[in-house]
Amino acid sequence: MRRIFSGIKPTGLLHLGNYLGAIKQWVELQNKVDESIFCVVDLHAITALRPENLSENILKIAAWYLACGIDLEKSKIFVQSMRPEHAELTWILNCFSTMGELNRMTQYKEKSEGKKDSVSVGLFDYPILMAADILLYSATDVPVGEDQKQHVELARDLAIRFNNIYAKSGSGSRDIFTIPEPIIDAGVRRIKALDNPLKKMEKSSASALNYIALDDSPDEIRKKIQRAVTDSSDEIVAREDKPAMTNLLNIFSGVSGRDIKSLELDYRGKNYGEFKKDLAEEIILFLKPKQKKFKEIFADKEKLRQILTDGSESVAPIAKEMLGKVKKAIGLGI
């Protein structure tokens, strides 16, 4: 059985980079296994940061998972907070796991470079936790970015750890935790940052000018990609040596469905302004339907509210049984 897990955190504004390098990946995936459970990762949203109005960005969160194509029938949707065992499951994993193995993790790494001494135990603890999401659900595939990668190798790692100590073999036992793989779909181009194409679309970055918002309006689209940095040369072709034309290259070919090739057929000896301003309105008019749909969701919170409950309650069964699996094999309760 085939079953993939995979979450966004409810901090900032959901953006294209969001909806081009997981959430479209999430669409066409729900089709081809077994199971789909996807989670709005709450409790990951506060190792960083203090968030304002979370609760809201959860409910918003949701509506656009469903606005941008999960659908109820094959898929699962819930709040991580909600079931109690990610919580529990990470805590008996950490103590399965090392200290140098999270000092190695990039992202800690990176997040917490010059300011180790005040960022928060949850930060350095974040994979953990990532790790307990997935190996509770006995994820099969984890849909994720090469940034992301590393995280489910150490889920991968802590699974075999605790297999290869309480599953004894030839004695009628069986591993307790499914071994995930990650899914790196080559075909899935990482959106970088309009304001540094160098640096990836964040949707908690301190400038507006760094993403496209998917509920962004016509007019900030077309600000925000005039406004787009672009490289020295005038040329519109995808090279290493032009990372700006590359990167808003990529996000006409995720919008438009074109291939890249044909996009530099086209706009070969046009320059920039005329390029920007049919990405711009690309962009608008691949989101005008799901910022529709979104609007139309987000509009009735209760039953929003009643759909992560279902999701809560439909995954309860495999979260319960997987945290009793682990507890029984350490031995922990009486």
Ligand code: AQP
Contents of the next structure:
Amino acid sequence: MRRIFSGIKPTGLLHLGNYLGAIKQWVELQNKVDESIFCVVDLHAITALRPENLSENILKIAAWYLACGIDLEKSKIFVQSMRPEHAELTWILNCFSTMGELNRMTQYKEKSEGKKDSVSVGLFDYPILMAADILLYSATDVPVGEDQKQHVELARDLAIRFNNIYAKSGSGSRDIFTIPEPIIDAGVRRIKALDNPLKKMEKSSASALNYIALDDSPDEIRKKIQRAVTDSSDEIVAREDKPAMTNLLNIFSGVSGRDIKSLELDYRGKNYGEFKKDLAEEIILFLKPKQKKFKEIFADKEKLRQILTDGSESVAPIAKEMLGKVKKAIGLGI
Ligand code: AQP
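Return the form predicted together with the ligand of this protein as a structure block, the form predicted alone having already been given.
Up next: the whole complex, starting with the chain shown before.
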């Protein structure tokens, strides 16, 4: 039985990077596995920031999942904080993890750089919450970007450690946790920020010029692409010494379905202005049907809340059973 688990944190508006790097792959994977669970991971959203409009962003992200093609016949969607088992299993797994392991997490090192003593304990503990998300549902496959691979490896280590301890104690609970595999699709695009092609596009950026949000209007898209950073020479090719053009070509290819080589051929001898104009129109065309669907779904918030409540109730038996097994193996409770 193959079960996928993945999620996005509602720290801001979903952007093209989130679509091309995550949701597009989820939509394809939901047809290939037995079960898919997609979560809006709101507990993760408060580890480093105090996101504005958190509650509304949670609903928006859920609406985008549906508008982009997550199919409720095949997949379950819910909000992390609606299931208390995530926080409870996090505490238990905390007691099976070491400071050394968490100190080695690259994302923690990057996000805490220069402010080690003032970052939240939650940021340090982020990988354990992620391990709890994955292990609670016995996920076999976890689609993630390269930057999250280390966290899935930690979840694997914790699962193996826990299984080994409780097998040794003779409780007969060898395989409490399923060992998850990270799925890192080589075809998945890593999208860089429009205002800095050396950094990734990110929704919590202070500048809206960093990203194309999925709900940006045509005028905003034209303006942002027009103002996107370019490289020094006026040549439309994807090359290591041209990170800005490589990123723009990558986005063009992602939204149009055309390969980068054919785009390079089409734009040979043309200038950045023409290329950017076409790119903006291609993004607008690509987002238009998704935005239409999003608006319809988001207009009925009561229905959306019901979908998330139903989703939470439908995953509850899996989460409760797993937490029950874990507590029983340890001997917690009476
Ligand atoms: N720029 C990107 N290119 C490709 N994929 C991306 N993802 C995020 N940014 C890009 C993928 O989207 C999923 C959502 O991840 P997340 O919200 O849990 O955290 P993140 O990776 O930290 O995303 P953001 O948008 O950059 O959020 P903030 O600004 O809050 O840190 C993941 O699968 C990720 O790989």
